[in-house]
Each structure stands twice: as C-alpha cells, then as structure tokens.
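The form predicted alone is given below as one chain in structure tokens.
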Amino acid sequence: MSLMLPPVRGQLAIAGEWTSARDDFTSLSPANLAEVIGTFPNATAGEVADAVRAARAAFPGWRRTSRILRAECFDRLAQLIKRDTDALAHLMARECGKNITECRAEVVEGLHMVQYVFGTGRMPVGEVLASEIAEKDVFVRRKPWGVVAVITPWNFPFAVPLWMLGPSLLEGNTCVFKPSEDTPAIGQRLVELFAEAGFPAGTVNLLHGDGSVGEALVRDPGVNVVCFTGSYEVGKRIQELSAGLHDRIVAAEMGSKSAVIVCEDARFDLAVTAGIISGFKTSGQRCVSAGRVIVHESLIDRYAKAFAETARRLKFGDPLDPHNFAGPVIHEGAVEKVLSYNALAKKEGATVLVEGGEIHPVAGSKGCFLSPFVYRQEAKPDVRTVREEVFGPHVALIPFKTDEEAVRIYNDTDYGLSMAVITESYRRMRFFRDECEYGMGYVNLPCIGAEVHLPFGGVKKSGNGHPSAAGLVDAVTHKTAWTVNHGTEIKMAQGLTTNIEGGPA
C-alpha cells in the first residue's frame, strides 16, 4: 500500500472556469477507508443550470468548427494521456480499487477511444445516394443534436466517459459531464486534460455530485441527449424523466447477468480460464461480468472442481500491487449487497463450492475486500441469484443437457448484455449467436474484453438500443436528407405532377 497523498481539492468546471474548491462530500479509497482521495462539491441546482447554459452557448461555435480541427483536439488529448498513463492508472487504482494492471489497461482503452475519434475525423459524415430524377443529387448527412449530458459509473471512470465524450464532441455537440460520486477525482483529472488539450471553453463542463445532481441535469430541457451507464433503476428513471421532452434522446447501458456457456466439446483449460476471468476480474464489478457459467452436464463435475480450485488460488488485495488478481469492491454498501446474495444462494438450495466472504489482506487498514463465492445451482423457476445482478465476486455454475436448454437458461433473465460460448463447433457457435439475447458475443473468449471500435450495449434491461463507444454516433447525431435540383425545371419523384393549372402535366 502506497503512502497517502494529499487529498484532491474538488472543483466544478463551467464555461472554461474552475469554481472554488468545496468539501461537500469525500471520496475514500475502498482498499483503505482511512485514506481520503479528495473532497468535492455537490453541485447546486443553479450550478447545473449554469453548466447546461455554458454548453448551449458554446454549441454554435463548436458545431461550425471544421470537423478535422475538432479531431485535432483529440490528437493533442491522446498525447497527454500517453504522457500521464502511469499517474492516471495510479489515481484510478486508489480511488476505485481496481488492480493497477487493469487500471493501466483502462487508460489504454480510453486512449484507443481518443485515437479512434481522431481517426474518424476525416471519414465521411454521410452518404451520397441516387435519386429517381437524373437532375437531382441526394445526400444523407449527420448533424449534432446540441448538448449531451454524460453520466458515468465508477467501475470504468476513465474509458467509459471517453466512449461518450469522444463521439459526442467530434460530431459537434458540447457536453456536461457528471462522473460517479464514487470516482470524482479521476473524472476531474480527465476534464483537466481536455482543457490542457485546447478544447474551447464550454465544450466540456464538469459537475460533481450524487444522484440529485444527475437528476437535475436530466430534468434540464437544455439537454438534448443523455448518455448513461449504470444501474437499470437509474437508467429507467432517466428515460421516464426524458419522455416528456420532445427532442430528448437517451442512450442507456444498464445492468447485466452475463454468462459463459461451456459446451461438451470445449477446450477444457480454455473454458476454465474464460470463466474465471469473466467472473472475477475487477472483483466481478464489470457490467459484463459473468454471474453465471452454464456448463454441459458431461463436464460439470470436472469443471466445478477445476473452477473452484482456481478461484481459491486468486489473490485479492492491495490494488497497487500488480501481483494481485483483483482488489476490493467499491464500498461498504457493495460488501453488504454481495454478502446478502451469498446468503440468498444458500437459502435457495445452492451447493457451495467456495465459501466467499470478507477478507482483510492489507494489514493495518480496513478495506472492502471479498473473496470469491462459487456455487452450483440447478436451473429452476424463481431462483433469484441466477437471474439478478450481484456485481461482485459471486458466480453460479449451472448444468445443462442440450444446446436448446443452455439457450433457455441464458435467456432466462431480464438482462441481455454479454455472453461467451466455448466450443469447437462452428454450427454450435452459430446456433448460440442467433438464439441468445445479447449485445456483445464472444467465442472461445471471456465475456469481457470490449474494443472501442465496436458498439457496446445490450438488450432488454441491459440497454435501450443506443450502444456506446463507436456505436454512440447514431445517438448523438441525427440524419438529414438533402436534395439538390440541378435542372432548370421541377421534376418530382413517384411521377408526381408539377402542373399548377389543374390539367395533365
């Protein structure tokens, strides 16, 4: 565990100006609850309104800026992220508890998003289509909506904001960014980098605070688009508040009960590794974490033994130690939630294979550490633990007899975000590809590991059809049809007459 550093003094960024620091709430390290990462202001209703007005005022000038020049800002941002990779990863590990190796990978993922956005700056912004009339040229063009509210989670406090801020800003929108109240320091550092990269005043505005700040931002009619990643309950509330606004788009990526399906022809060691990584990376706190591994009955006994033995060997501890597999869960409330689901699994008749619980791997400090909880459970009605999101190191192993039954088990949840299938059969992988309900699918891989040039989102309670990362462009722009007549008279499509005297054309 590193020596405690001076706390970050939290500020808001509005219209290119930083407000005075305030200590309305505190960000603590989940690895050591005695370590204060920083103190931050909880934005007032007036400050929320000011941030939206600043973004609205900056929008016309930013929209009219050459798209290539907007992209150049991202090239400068990329160089700053490269410069500060280690410092960003260190701050992230302290604040959210992810292992330092995962934090470095997340910084690189954010860098990749910035590089992708820079590269697309010189790509087409629409299409040229044919018209029924030879004298007409027809274009489809993308135009920005205006002001985008970006509300992001604590578990990916650097990459996910860039998934949203990057496409939004490149396309000519301006933004109001509210990071999670659990990771405000890394959010603030990101906005400082945007300012250093030369993004004009008002294009990126920063608000800190709890759910009341997010709700005030969503309620503001000056916001055209809300980009959100978090729980289904909050995403549903955002959509309800937005329903009464005629020009509001909501792009929401929400909960998950993702799974790995291990078929009878699976490469066994690969299947165990895929299940372990899917279930326990980030202590099971990724939105795509596998709360379930669905295993063919011919393999279940052998798989359960190997999976449990591997889970027991995983080292959970100081997130700044790269030798540890994972760090703590985010806070004491998360500890209580996971423990309650562990207890519920037993009540629902699970066969416990690894008895997870609170651990204290860092001597002399109190942290929010949990060891893996692994159990075997039959697929049957009304078992909550195999259907509800736990968001912690809690994994069910579920046997299946046929591929059709595996699909039924996988789909038997309100969520549909990510899945992986482990098989050597191309016919089988195609069957699962077509029959499972998901937004992201993997073959012979874990169900984690998104890449920025692909859409990131899900179905059912996991998403509302507007995926993030590269897929966000369709939510933060709208398509316009632009038709130009190069003739000297009017000719209409569909054979519509242009005669205005009432007779035949």
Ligand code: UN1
Given for the second form:
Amino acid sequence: MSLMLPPVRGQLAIAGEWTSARDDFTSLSPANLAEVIGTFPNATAGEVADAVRAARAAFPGWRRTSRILRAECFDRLAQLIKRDTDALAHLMARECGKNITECRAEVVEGLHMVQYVFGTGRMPVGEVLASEIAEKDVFVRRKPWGVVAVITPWNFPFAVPLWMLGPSLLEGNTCVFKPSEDTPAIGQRLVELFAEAGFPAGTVNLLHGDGSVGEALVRDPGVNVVCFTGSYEVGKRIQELSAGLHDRIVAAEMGSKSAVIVCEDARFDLAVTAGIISGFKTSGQRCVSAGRVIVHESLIDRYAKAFAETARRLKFGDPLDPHNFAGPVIHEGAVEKVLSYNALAKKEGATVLVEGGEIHPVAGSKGCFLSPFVYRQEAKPDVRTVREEVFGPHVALIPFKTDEEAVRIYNDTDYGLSMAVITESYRRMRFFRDECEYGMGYVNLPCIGAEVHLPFGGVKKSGNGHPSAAGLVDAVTHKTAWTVNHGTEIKMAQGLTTNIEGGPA
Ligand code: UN1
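Can you switch from the form predicted alone and show the form predicted in complex with the named molecule instead?
What follows is the entire complex, opening with the chain shown before.
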C-alpha cells in the first residue's frame, strides 16, 4: 500500500485566483478507505456564478489571441505533463484506484490530446469554396461559442477533461471545469498545470463539488456549451435543463452496454483476450467496457471455459503494484450496485461461471475490491442484466446461432457506444459494421482503447451526436459563411437583379 501522503488542500480557481480552501468534503482512496487524498470546498451558487462570469470576462481577449499562440500554450502544457507523468499517474492511482499502468496510459492519452491540439493549431481552420459570381470569394470559417462547461467523470479524470478542454480552448472558448467529486485532486492538479503553462487568468476556471454544483453550472445562462461525460440520467437532466436556453449546445457522452461478438471463424485465443480486456480492464469501469460477450453457439462451451479460467486468474489488488491486473471499484456505493446486479443475474436465471464478490486483497485495510462475476445467459426478453449498464467486473456470455441473431442481440439495449467483432471474414466484418449501432467499432480487438485523434461518442442513450476528443471541434464552434466581393459593383447569386429604379440616391 502507498505511503500515506499529506492530503491535498482543495481550492477553487476563479479568474486566476486560488480561493475557498474549505473542508466541505473529502476524497478517499477506494483501495484504502482510511487514506484521505484531500479535502475540498463544495462551490456555492455564488462561486459558480463567479466562475462563469470570470470565463465570460476572459473570452474576448482569448478569442482575439492568435490561434497559433493559443496552440503554443498547449505545447508548454505538453512539456509539463511529460515532466510530471509519474507523479500524475501516482496521484490518479491513489485517488481513483486504477492500476498504475493504466493511470500512466491515461496520462499519455491526455498528453496525446494536448499534442494533437498543439499540432492542429497550424492546420486549416475552414474551407474555401467557389461562388456563382466570379468576383466573390467564399469561405466557411469557425467561431467559438464562448463559455464551455466541462463536467467529467472519475474513471478518466485526466484524459477526458483534456478531450474537452483542449479543443474548446484551442478554438477560442474559455472554460469552467467541474471534475467528479470522486477525483477532485487530479482535476485540481490538471488546472494547476494549465496555470503553470501560462493560460491567461479566467480561461480555465475550476469548481469542485457534487451534482448540485453541476446543476447550478448547467442552469447558468452564461454557459454556451456543456460538455459532459457520465451517466444517462445526468446527461438527460443536462439536456432538459438546457432545452429552454437559446444558444445552448450539449455534448453528452453517457452510458453503454458495449459488447464483443465472437464469430464462428474467430481466432480463439485472440477472442478470449479481447473479451477479458474489454470486460475487466479498469475493473469494468470504462464507459466502453464490455458487459456482454456474444459468442457463436459452436464455440460457446469452449469459450466459456477459457474465459472463466482466465477471469479467475486475474489479480485485483493494490493499484500501485504494476503486477496487478486491475484495482478496486470507485466506492462502497459501486460495490453495492455491482453486487445487486450479480444477485439479479442469478434471479434472472443466469448460469454462474465465476462467482464474483467482495475480496480483501490488501491485508489490514478496507478497500472496495470485487472479483469478476461471469455468467451465461440466453438472449431472452426482459433480462435486465444483459441490457443495463453495471459499471463493474460483471460479464454475460450470450450464445447466438446466426450473424443476424448476433446483431439483434447486440442492438437489443438502449445503448450504442462501442462494439468489437472477432472474425477472419471480411464479409462478416462488413455486415456487423453496417448493422450494429455504435460510435466506436473494432475488428479483432477489444471494444476499449480509442485514440484521441478519432471522434469518441455513441448513439441512442450513449450519446447525443456530439462526439468528444478530436470530434469536439464541431460542438465548441459554429460554422460561419463569409462572402467577400472583389468587384466594384454588386452582383447577386441566383440571378437576383440589383436594379434600383432611378439608381442609388
Ligand atoms: C471511457 O471509457 O470513459 O477507449 C473513456 C478507451 C479509452 C477512453 C475510455 N481511450 O478505452
């Protein structure tokens, strides 16, 4: 277990000032609930309004700064993230319980976003088109909306905020960032790095707190765009609150019931590895984690045996030990939720292959550790556990007979975030590509592992059509048409006449 470090003193960042060092709530390590990571202020309604006002005040100056100079701030940020990679990964592992190897990969993912943003600073920002009128030049240009609220989850507490802050700031918006109340320390560390990199006061403001702080932020009409990743229920609430505001864009990434489909011609070992990584990396707590592996009936018995044996061997333990496969779930509430879904699976007639439950891998400390729960379930209507998101190490193996049936099973959930198909057949691959509902699709891979220069989003209850990471530029800017006449008289498109009886006065 980690050496106990002094708790982080949480503060808000508003208009470039660090403020409000109150002890309203604590962040605990899920691997050891006796370890306090830090104490934090829950932002008041007045502080939320102040943060939005600070972002609004900083907006005109930031928007007028050269895009290339804005991008260069991200180059400095990249150097700081490289300098601090180990410390950031360590803090993240302690605060959210992900294994240190995964935390390192996440810091690298955040770095990649920052590098991507820096690189795109000198790339084209619009389009040049032709006009019907030879003397006219026509451009499509992007403009920032203004203030972007960034509300992010605990499971990717560094990379996901950067997926949102990066494109928003590059395009000239200013931001108010509220990290999850389960990972405020790593969120605060990120904002400290923004400050050190020289982002001007007010461009990145930080609020801490629970859903009530998020709600006050979303209700503030000074916010133009809300970028959110989290549960469907919260995403729906944000969209409802936003519906009455003009000029409000919501980019929401929400739940999932992602899946791996193992076809009859699958490479067997690859299929087992893909299923295990998809189901149990991050203890099943990625939004793209597979809650289902849909397996051809000719393989299911052999697959179930290999999958269960492998799942039993996975080591869940101290996040700081790189030899462990994964760490705890985020808190006691998550333990309760996963255990209740394990119980529900049995009630719904599942055949349990690996009996998961609470474990205590670290002697002398109480953490939120769960071992994998694996079961076989037939595709039947009204089985909740194969349709609802569990967000923990809980995987259903479901047999299918035909590819058409596999698609039906895959699509038979309210979500549509990510899927993988394991096949050697290009016809089959194409069939699943076209028939399944998803935002990220993979072939002969796990259904986790997206890269930052791709859009990251989903359909149905998983997303509202505004993907994150590289895709976010479309949500944080609006496109403008800009037409310039180089002639000395006015000529209109569509043959519209410009004759004014008697000429201009
Ligand atoms: C998430 O699941 O919340 O695709 C984000 C992946 C990571 C990001 C996951 N690059 O697995």
